[in-house]
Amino acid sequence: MTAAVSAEDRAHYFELVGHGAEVPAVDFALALSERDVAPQDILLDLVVPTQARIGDLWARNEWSVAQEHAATHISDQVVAALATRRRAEHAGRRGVLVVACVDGEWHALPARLFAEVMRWDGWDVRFLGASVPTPHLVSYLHRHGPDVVAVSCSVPTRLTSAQRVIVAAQDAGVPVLAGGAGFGPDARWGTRLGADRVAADARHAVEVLRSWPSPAVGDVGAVRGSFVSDDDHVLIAKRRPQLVATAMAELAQRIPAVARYTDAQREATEYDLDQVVEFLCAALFVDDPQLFTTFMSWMGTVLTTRRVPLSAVACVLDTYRRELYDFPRALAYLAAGRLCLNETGLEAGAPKSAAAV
């Protein structure tokens, strides 16, 4: 019986990561391996929860971007060290698995971690890294003929790219496993976009892939055929520059300080406004308002902890609702997002008048 990662182990590892102690952190992970903790458990029960905690600390403005990047680098080094120290037994006995991030997805660590877990489970893994252009991925699939391609998406705004990959891979005769936070709770949007299988996390993926290539649940062709997205997300995406410019002008009128922003402040604000439109388009694409409301809750937390008045965000949502009057679904999603933003502000202790303007 293998040993398990304990709460004390996680606390000690987090302390090392928090101090940027790369070598001690890697040595600690390797020591756990020598203590007979399975390498996949070190990644899934030590590294993954630590990364989730770090992301939450950044969102709550308790960690800087620099600290988050340093910690992610350490986690990446832990993955590399374990992969080098603990070679997979019977590698390739299950078949060839290609792992790639969709085009525009730069969060490679989750996919790399997943790739090593699959390698230890007996797959011959070909990890292609971050942001793989769809034509290049398809060319690779045609050339090497893997048994499965695992598509990683961490941010929902890349779901349109993910669908292109899913369709292109299946047209090339390669079944697709979809996974990553970008596919939503239980990877539900991967199913909606027609992936042959989906996995909520790496452990679930191990179970799913061990049953491959038994028939998938349901008819994939029927799933793909039933997914019909209107053009709302495309039309609104084309209006992003106009929407952002209008929202910035409205903010400057409502909040005089905005008119005096430095170039850096203005650029950061425009980026946030653009993100609101991007997540709205992604939600419209998969026809699920939860995608947008979840983002608005997260954004509310991020902005509240940075002392940005949520009334400013409410103003932006109202501006978008005015501009998108001829898109009924978008109006409904924006209204739901505004309500969610209000609730987030109240939970965070923001004054009711500011959260509900």
Contents of the next structure:
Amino acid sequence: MTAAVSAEDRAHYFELVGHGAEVPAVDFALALSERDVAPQDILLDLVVPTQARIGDLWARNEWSVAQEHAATHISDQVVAALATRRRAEHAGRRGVLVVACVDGEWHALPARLFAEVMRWDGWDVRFLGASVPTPHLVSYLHRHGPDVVAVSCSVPTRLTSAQRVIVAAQDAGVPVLAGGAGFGPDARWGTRLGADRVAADARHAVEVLRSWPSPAVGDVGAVRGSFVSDDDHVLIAKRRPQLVATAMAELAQRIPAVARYTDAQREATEYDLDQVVEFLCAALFVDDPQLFTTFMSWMGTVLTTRRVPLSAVACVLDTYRRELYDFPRALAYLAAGRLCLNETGLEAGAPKSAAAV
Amino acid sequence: MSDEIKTAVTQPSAVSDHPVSPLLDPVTADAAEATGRADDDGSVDPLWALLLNGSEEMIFAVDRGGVVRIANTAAERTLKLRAGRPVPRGPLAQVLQGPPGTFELDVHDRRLHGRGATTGQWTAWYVRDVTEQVMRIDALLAERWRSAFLAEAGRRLGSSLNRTRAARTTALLTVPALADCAVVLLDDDRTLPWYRVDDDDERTEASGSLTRAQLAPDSALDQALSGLTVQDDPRLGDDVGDLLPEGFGPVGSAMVVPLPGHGAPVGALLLARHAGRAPFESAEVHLVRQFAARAGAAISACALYTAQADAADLVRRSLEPAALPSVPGLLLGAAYRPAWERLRISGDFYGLRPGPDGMTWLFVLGDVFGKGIEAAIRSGNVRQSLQALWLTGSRPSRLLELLNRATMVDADPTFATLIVGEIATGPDGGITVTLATGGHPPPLLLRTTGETVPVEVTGTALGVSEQARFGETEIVLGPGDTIVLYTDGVTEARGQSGQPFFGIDRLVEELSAYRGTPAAVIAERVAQRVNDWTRDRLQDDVAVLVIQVQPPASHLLEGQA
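Can you swap the form predicted alone for the form predicted in complex with the partner chain?
Shown next: the complete complex, the earlier chain at its head.
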């Protein structure tokens, strides 16, 4: 297994995926496998970077969301084809590993991909799929008593679900490995929420699990004791509809185009405003403003490329700051988010006049 | 009592210069004035003697040579001290030789707490008998430990619903707290699985199983499994020896207690101690039985839970939609999101299978009234009836008629809406779909030419009237054309407070944006969009089935960017 995925391979694969050429893309991945490229390398060096590139293209409005989803579908097919074609050697010798996406997490591809990589590394993997309801997962863990459960979370707004899953799994005596982009840089919010181990990506996870000879639930009492969070995220989450409505009204007053929005445009905007509150709540939950500022930078990119003036976003943040005057941490985070918008320098470059979504 | 005081004073001045106790300091001079000093022969003034002898505390003074100079009655009686004689050899003498300070010492079964203070050439000692106090504290601590042990046991046993894990936890909790080796034996009728923990240098775990036939009648284990506690029985060591680890050595004391369940005991707990360790005290036996009651209840609850969860799982798996087959010339996609998530099944259903002639494909998508497991089971019945009817080779509308009549036979007919269809490939490769509906929302047809239109068919819901009639329609599909079937959970999904239903217009708009993407992507997107619309709070089940004629390769996404 000396062959590796080259930059040309990635370029070619991206080309295929971009044209929705499902069968050729799958064939190409299988051909790499025939060329003695390790299947995990195909997933981690071909599929994963391509997915990241696609995400960027969508954020920069160069690809439609339908194109992005069609490409993800092809990646899914590649994972399935490789999984069928390349059986694991010594399957299951490391023990039983349950892989599940947290409740409300419908991005199954990263977890699926992780599951296959772990299977090739000798685990008996039980992949429970996207958005596994916590009671369902808990029941499964109790009945089957696996050695480890890997909890996948791709979007930080699911971290409250993730924490419930982590606690429930540990209470069932099953140690937890947390992973996925939702747990933040180096999966550090996974540690904050009390996971026994965290992994930044699938390769790291392989190492983490290999160096964990007899997984056991650690001393969670200490972690849970130190994880003191006030109820701000709950209180604010409850006010989401009112916050969004107030911000919407403010926008309509300040930006004439908003008042003339079609239903679809208004709904899309409301969804974005709602996301801002959701990410704010998630950041408050893990007590890390970076969760919120990272989201605001990303949103800045997404909206700027769609010719939405960032002054509109600033207006929304200001509205939230007025409404949430009695939540000091939230105020600080919103201020940091607004600063982040300024610092990207995008605000200055964006047109001040109103423009439609 | 004064005559009992014997004091030897070699340096009389020392008494006045260095009072016995700093506490007595202010009065010493006066007292010495009034009553005179201890004489050279060692006798002490009667008033002082009276005061000292009245104390329950042992008060005495020792000179540098280790000779007792003054001792009150309590010191004489308890410590066997005599004025003018050295402190008797033993632990006390050793302590008294050291520098003055506090000490804690066991002498003649008594716990003593002492405090010393230098008084010039002598050291004055004040010693209290704290035996009763310590015993009370020890008893309190032991009781507190037992309560904490039971509380911790309850917490750890209660957090598992897995019987094996509960049995393991039971064994782990008792070692080394209560025994050097613990074995939990579970009663599975013929086989008796066991879990063992022993604490030899390091804690090791093992498991295995016995057969019922291996248990001698009336042996300790057999008795425990029928509900009797066996303790300090000379035969016990022989009875349980096979369950102990090799090299455990001679058993000091052992007991076997039943693990009471709901009804019969669920198993037995064997505890063994090494020969060197103290035997089980009565308080410990009581504790073990209380612990066994908790462990038995937990293990029993796990068994009940597992039985029910396994049954539910079996039901769920039999009702889950089967994976879609691969059909030449077609792309298929489906999405399924039950609202009642605990079992992840619902009254919505779909399926696609080859027709009896092997030339056609039959499909269905439907929605049984109701939610959760009851609706799911009813939908299972509908699907089974339909599968049997499919073998008759009837046209879709005829299938619905028969299905409706079969449903109406029940006293409590299942109320359902559904679409059934047949896919046939013509000689020219063109694909024809024949649809019939029973009161279901019309499927949407996405033509590659750009239009998205509902396929209108007439028909009433199943389970309403025996005379129900069902219409039929035929559509010819070209490459890339797509039919989207969905349940009303899609269009009637409620948005957040104040927002309307998702509605057909949003669905059409969404589908238009996804024209040209593979069937699986369309199905998943519809379900996800609806889920987002409800902000992750689906009130009703959602099922989507997408049937797409294979488009010409590499023309999938043109014009999308």
